[in-house]
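Here's a solo chain for you in structure tokens, the form predicted on its own.
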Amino acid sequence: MDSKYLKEECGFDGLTVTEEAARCLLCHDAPCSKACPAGTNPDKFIRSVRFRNYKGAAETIRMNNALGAVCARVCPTEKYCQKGCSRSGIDRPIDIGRIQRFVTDFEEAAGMDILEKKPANGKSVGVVGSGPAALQAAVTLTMLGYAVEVYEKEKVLGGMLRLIPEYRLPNHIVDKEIERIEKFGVKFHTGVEVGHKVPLDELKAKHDAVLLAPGYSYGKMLPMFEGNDKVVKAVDFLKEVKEKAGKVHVPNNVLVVGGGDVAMDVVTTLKLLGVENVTDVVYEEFKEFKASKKELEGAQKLGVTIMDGYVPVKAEGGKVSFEHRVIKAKVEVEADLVVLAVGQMPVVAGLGIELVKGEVNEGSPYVTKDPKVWVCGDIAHSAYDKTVVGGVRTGKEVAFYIDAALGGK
């Protein structure tokens, strides 16, 4: 195992964060804040950092985003807040992610207790799942005065956050965020599989509303790879590596199929674990790549071989044949291990989910045909992509819909 897997990229210190904040043009109508799905207002907390008001900066972040320390590390800022940064026209955008990380690290070191809630309203909400959307919804509902209980089928909390590699998102950061949420008053239950061991009707009888946020936690399998003992799903691979802190045995010749952020996490993890030959074959061509630019560039710098525009057509053990989507070209790759990163899916058996499409409840993507049951996160018909910050946004939104339905303002 290469210890690089456990090393997080260095952040700002007190001097460098002030220098970076000083580059901000203090735009009157800041495009960075308009582009933040979580509504965190980067212009406001950057201004606070500029004048060394770290406490005020932490309050701005935390009151808008219950997972502020997580998003500071994994949010694809180049797609959101930094994309429209006015500074880009001069040299480069402000490094908003690392400024946010400095502030949330300060918040933790100072032992700040920022979140506030309204008096209890006597009503309760049960939340199924503990990924980003579920955690944010639980916090927002608690802020609004509800008693919230979270039911997680796994033994640990965090959902997809537990799949993000250690070098990007250390486990202790996730632990601290959940610890803060629990201290705020959210009650957690682990090892509870709603829909199977615990009927959904039981939660409906116990709570005034039930929110389902199971997430896309299961990896997809292509038919040609079924039953192949040389093949593992990306989510299973990442989960094992994270649980074992990188202490896993991986062969020196690995093929990865897929080109999204999960695939980039896999290839980068393999390289940091010391794997010599990592080949990634991707359906998309580089001009239509789904992975974030930062993650793609990071993988390329580590020496990952990436072949774009190819579709798998045949698999036999570790030998996989591909054909190009556009040009007349074929390629065959033989590896000791094949990791499939071709998307994820939810498992909702027993939950009775039937999403309502169309203009229902002012077009809310979070309703079901059961007025007492709501959905959010990956399984909702939401316009936001399946990122942590997208989950935070849907968690906040569904909390306000639930509040309105239960008599809130």
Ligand SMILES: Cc1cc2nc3c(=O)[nH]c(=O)nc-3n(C[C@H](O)[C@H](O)[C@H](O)COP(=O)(O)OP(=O)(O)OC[C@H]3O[C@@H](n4cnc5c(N)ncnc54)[C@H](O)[C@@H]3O)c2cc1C
Contents of the next structure:
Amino acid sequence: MDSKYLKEECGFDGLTVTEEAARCLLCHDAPCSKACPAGTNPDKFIRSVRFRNYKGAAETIRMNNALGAVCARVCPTEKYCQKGCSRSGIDRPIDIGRIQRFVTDFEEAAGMDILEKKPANGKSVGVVGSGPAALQAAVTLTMLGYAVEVYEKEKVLGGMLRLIPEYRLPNHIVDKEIERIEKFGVKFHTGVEVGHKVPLDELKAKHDAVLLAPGYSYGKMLPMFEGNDKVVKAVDFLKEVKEKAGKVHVPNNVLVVGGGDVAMDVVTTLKLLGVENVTDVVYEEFKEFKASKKELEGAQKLGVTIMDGYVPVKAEGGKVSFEHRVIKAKVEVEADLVVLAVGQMPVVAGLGIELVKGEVNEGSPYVTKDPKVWVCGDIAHSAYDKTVVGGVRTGKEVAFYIDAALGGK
Ligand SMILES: Cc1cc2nc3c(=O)[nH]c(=O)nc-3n(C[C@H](O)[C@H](O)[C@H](O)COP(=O)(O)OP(=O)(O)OC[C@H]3O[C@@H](n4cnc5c(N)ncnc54)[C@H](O)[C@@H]3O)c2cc1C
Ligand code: SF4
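What's the form predicted in complex with the named molecule like, now that we've got the form predicted on its own?
Entire complex below, previous chain first.
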């Protein structure tokens, strides 16, 4: 298989990053900083980069965002920091993600140790899950003086970050972020499924508070595909490809069902692995597409065949029949492998919480019926999108709520 899957897009060098930072208009009331859910403060770090103060820029990013290097690569910046960039009115927005990537790469290369914590306050918090929300909450709580222990059911830490394809988010970047957090003092336990192997009550007895961040880590299945050995869920497919660094066998004729960003990751991965025929059949019509324009255009450029507006109605092995939602049209696609990218869902059995429309919604953000148990990340009812940077925001916020409840300021 082709190694294009392993190649990350080029970043800035010392010259190009200065040129890009020099394009910044130094707005007084910077829209970029207002629009970053994590409060990473791009206007401040771009100013530092302009004056080649990379150390200061790294400090700004890291103190505000424990996953600065990850966010630099995966944030949908067109929706957040770059959306309101004043420079857009002149030519194009500042490439904030790539500047952030340069700075966090500098931080790593220089071996900087930026995070600082208050003296230990004698209290501890148990965190369930190790996705972006859990990791940020663990860091903020450690900064506030808590002893934090993270319990993750998988053998590997990082949650959905371990599924984002290597060409967009290399595994070594996630490893480094987690190493830094571990060095800062957060204790990690892997292979521990809370609610099953370890009851929630055990964590409640051990810690002053328990924070649940199990995310949307399970792929959805449609009943007609149940038990079909030609069918694999998108999350399982992406996980295997990433775990095996692209060294997987994939047949030359693959059908993907679904049209969100995860489906775009699947079709792009398939193409970069060298699969010849990739057909994506999507429920939405192009005008209502869920995937970002950039991801869709990227997939089309790679030669993915996309059929919009079709619903699957019957599946027998790799033969799947679809009917159009609007016009009278039927289509049958036969493939050697079918990848289902029809969404993810949370599983919270044994965690003592109830979900309404996939979220814990007790009227106030992050709380549950149990005053000792809190939630954050994708399962929390919050104003933030289900993204990495949204998770960072909820992790930071819930840490301050927990601190206030446990007697902090
Ligand atoms: C393929 C893919 C691509 C994505 N691309 C992007 C992107 O480019 N940009 C972006 O911003 N967002 C992206 N996202 C979304 C983003 O990854 C999620 O919004 C984010 O990871 C949610 O963070 P979280 O902390 O809530 O949970 P998750 O990252 O889902 O982590 C939850 C963790 O909890 C663990 N867990 C669950 N139950 C238990 C239990 N009972 N006991 C112990 N551990 C448990 C799980 O194993 C998992 O590790 C993508 C998601 C996917 C699936
Ligand atoms: S964390 Fe993400 S949204 Fe915030 S400034 Fe950085 S790239 Fe933009």
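For clarity, a rigid core is taken as the largest C-alpha set superposing within 1.5 Å between two forms. Note that the structure is predicted; figures quoted are calculated from it, not measured. Residue numbers count along the first chain shown, from 1.
K.L.:
Has the Cα of residue 172 moved 2 Å or more between the two forms, judged after a core fit?
P.N.:
Moves: no, less than 2 Å.
K.L.:
Aligning on the rigid core, do we see the C-alpha of residue 287 shift 2 angstroms or more between the two forms?
P.N.:
The answer is yes; the displacement is at least 2 Å.
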